[in-house]
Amino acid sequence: MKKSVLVTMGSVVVIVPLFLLALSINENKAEQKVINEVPKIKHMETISAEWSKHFPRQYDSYVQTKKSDKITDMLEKNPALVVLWAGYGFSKDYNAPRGHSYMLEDNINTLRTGAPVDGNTGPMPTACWTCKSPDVPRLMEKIGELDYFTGKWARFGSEIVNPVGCADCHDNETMRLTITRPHLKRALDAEGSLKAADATHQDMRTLVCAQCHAEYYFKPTDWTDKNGEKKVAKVVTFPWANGFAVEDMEKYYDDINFADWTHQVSKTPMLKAQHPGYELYKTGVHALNGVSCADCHMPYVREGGVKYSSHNVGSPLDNIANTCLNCHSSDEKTLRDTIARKLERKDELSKTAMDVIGKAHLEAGKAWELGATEEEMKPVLLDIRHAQWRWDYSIASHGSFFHAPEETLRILGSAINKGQDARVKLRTVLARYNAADYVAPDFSTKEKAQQVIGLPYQKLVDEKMNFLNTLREEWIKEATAKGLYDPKTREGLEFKTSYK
């Protein structure tokens, strides 16, 4: 063969392949290039769907939150947690959190929020909604923050219908992350130490979670409508004034004599922690390194040339090779067994901190039944109360143990130790009144603890039922003729409760 033909042969097996390579670099580029384009998106468009027209890959991966659906009934699991919550719509149903994709079912779908019949009934008020969807912003801004926070739950059942999605985090207009809820940015500025507008796109990382992620109260606010009728709207509000510590958020809610609700059996005025996965992650090695939220719940990902955030929030551990492994040099085997033995001590503090305050509970309930008084009860009731927004606090945000392991185990000890001053002063009470030998009730499983606080668990379970076979079908056909409802968002989802 002649030497010419082998040297144009050569030539056609390397240069074809880097044609090719090029073609699909090209390609990526080109791809790339529209994905950073700045898309035209309604403002407050709210159907995620209308988002995912122009980034596929983000809306594909939120949509497999879908697969995180398993129910875990926590009152069966604790069930000292019925009688420690007595009283409050916790006592009558509590799941583990499940994908983002059920926010706004699973808080539909509760006991807690009741059976209400119309917009005007039920237990909770409107501010229940607002971590669950983003048509909660765009009330906001139709009708006004205020307006929005007066009245019941079941006030908005057609409005708010859309599950948490790229509203609630990306401004329509540059896709920059962006803070949707103003009580987030009055918090951070009346605590100080990250104002708002100083947020860097690092720190909104983390920010957006904590719009949510954060512990909060309903804070009743006078204001006046449109037509001069004095209203009272339930704002959330973080409690940062005094810091982000478990510490300064109890004397915040002391000096206001705030109280979630009365305890049934003890009467004491509780503090029901939320879910404050900001505040403790801030005291956190993470945090403390600078590591945001999405750094290891939507961590980036490839796709060809394509680097993009994958928006199936999840546990870091479900995709370890593109989180942890990413800092850390330990292999996996390591990294999975440290974490579950943090996960085993907090457990373990947990359920000792849960007995005790769970019996503090109902030794303390005997004594007002035996006749105790107000001035021999005072000193008992604080101790339970701070026992138990420590514990509450301390386990509410499910991350904990994982976010800030020491400071986790430091508050349990704090809430077992102020549990146990209740019950010593409660036992000198109780000798009193010739009870000094009171035993509390059995209350180890689920059934016994609600039989014990008197919980009326099959008809709530009734009258949910009716709601939802009723209400509920009104509010989607409603939701459907004003243009909001979008059954895309519900397709693959199973009904699945605690109940049923």
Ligand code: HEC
Contents of the next structure:
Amino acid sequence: MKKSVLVTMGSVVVIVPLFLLALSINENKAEQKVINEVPKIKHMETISAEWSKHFPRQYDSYVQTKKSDKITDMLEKNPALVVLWAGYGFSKDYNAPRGHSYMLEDNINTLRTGAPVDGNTGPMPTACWTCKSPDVPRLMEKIGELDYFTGKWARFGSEIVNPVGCADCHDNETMRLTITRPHLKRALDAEGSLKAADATHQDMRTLVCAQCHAEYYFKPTDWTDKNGEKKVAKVVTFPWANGFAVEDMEKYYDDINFADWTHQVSKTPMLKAQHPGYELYKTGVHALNGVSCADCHMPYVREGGVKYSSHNVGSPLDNIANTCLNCHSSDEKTLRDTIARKLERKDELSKTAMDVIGKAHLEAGKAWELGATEEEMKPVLLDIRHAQWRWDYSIASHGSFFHAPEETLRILGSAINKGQDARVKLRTVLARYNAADYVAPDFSTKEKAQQVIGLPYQKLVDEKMNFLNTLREEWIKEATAKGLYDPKTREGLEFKTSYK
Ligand code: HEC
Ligand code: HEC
Ligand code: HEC
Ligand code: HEC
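Next up, the form predicted together with this ligand, please; the one we just looked at was the form predicted on its own.
Next comes the full complex, and the chain you just saw is listed first.
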């Protein structure tokens, strides 16, 4: 063999593998680039189990919210509520909040959302899903906000299927806290003291919660779809333009003549306070000292050498050592007793307010029955509207007695005062119709109260069960076919309601 041929062959033997090696390095680089470029978690990934592959600790603690599963029937506990909410969904069914894992189930199971038979029936609008699932921002992005806020609740039964998840609060690429509800940004900007764009990291540790734990109403908004069809959206709106105080929001609603419903007995144009948790918290000493919701409800915990935020959002009393005692030098028992006393004080005034306002509604009903005129009743109804709004505002967020004790008690005081104003005026009206000694009927149990307002309770329960066994099952099948449903979210959840 010639030397040159040998050299050539030798070169080939050396060069080809080198070439292949270079190629493979290049390929590896390309692959690495692809790995680096493609986010590990896809945009608006609503299935939290997908995020858990990267963040198992946060996910495992988030799943622990399933343990807070107790149903507390608030109507049983405070029967006056049935009278206060007569003609409105809350008189049918209302439970105290429980773990985040239950938010979707509870929304679907409550008698308030009724028993739709298809996507166009039922009492509630789509807006009722808004603080229940990361599928909400996903849908808003997909079909547009106004379309999302149009139609009946049942329209999205097979689309909104995951309870609050990682995508509600985190950006998938950076994991930074993020606001996924555009109405919160708009409301912050309208209020003005903290513009959404100026929020610091510490602010965000509160604002992610304020997306849902805030007062809102459904603002009717006209729009035209792409086929030129005129539609009305009911857009979740936080009434903050005049400020965060209860009087500011009362004025906001009065100025636009807004009513959530007309009271069945007293005919008052009513306001339903939702859960102004953020707004009341802001008036408390903790907020004034920069303590965030997460500081108390998502404490840092340690596992081996790793420190992470517990995503088991629940009562800080379950973990006083890692929450309160980070800042306070007092002992557990003193703190527990302090909180218990704050709760008792709130309960005392709240009970008085409910009793006063309940009686005012029934006395107003009697006055109408006897022939009272619009003119006689107008000032009475304004007092009732304001009394109930204030009472509801002060207690509806459940934590206000602790977050902002003084403000909560101040508002309750003003609610009782307004309620008594209504009753004083009503005595005069009733006297004019020879009923000065009228005594409102007994509403001291849930059953009695539901009879007083004539609620067809059993019918509502039967219809609900029918819905749960039919359309609701269809929704799960459809959502599974679309790849949206994760059965893990329902694993281990027991069917618990106030009615079955
Ligand atoms: C997507 C909306 C949403 C977000 C975001 C959200 N919550 Fe909630 N939260 C709810 C709903 C709805 C419930 C009631 C669930 C139920 O009763 O089924 C609830 C319940 C709770 C409860 C009661 C838990 C229990 O076990 O009794 C606490 C406490 C709470 N939330 C605090 C927070 C805090 C703190 C944040 C922010 C870190 C937050 N939430 C963020 C919607 C939300
Ligand atoms: C209600 C809002 C909310 C939801 C839902 C939520 N997180 Fe968080 N997450 C927070 C807050 C608040 C922090 C604390 C952020 C900080 O101070 O840096 C946090 C922190 C984190 C961190 C940073 C490390 C740590 O533990 O502090 C990771 C990672 C994380 N979350 C993952 C997840 C995953 C995975 C999910 C879904 C299973 C999830 N989060 C759901 C609010 C949320
Ligand atoms: C300084 C600590 C602290 C801060 C800050 C704080 N909370 Fe609370 N929160 C508590 C305590 C304590 C309770 C009462 C718990 C109990 O009774 O078991 C509570 C109760 C609640 C409840 C009612 C839970 C139930 O099941 O009745 C909700 C909802 C809630 N907080 C949400 C929030 C939100 C949202 C923020 C921020 C806007 C926030 N909290 C800020 C300590 C705090
Ligand atoms: C991040 C720090 C921090 C955490 C966590 C915290 N606090 Fe505080 N707390 C404060 C500060 C600061 C004040 C205001 C002190 C002052 O003005 O002298 C305060 C004030 C108080 C007060 C007196 C004011 C009032 O509202 O009655 C009580 C009671 C209280 N905290 C209880 C608690 C409890 C219970 C917890 C746990 C659920 C808790 N705190 C968690 C920092 C904290």
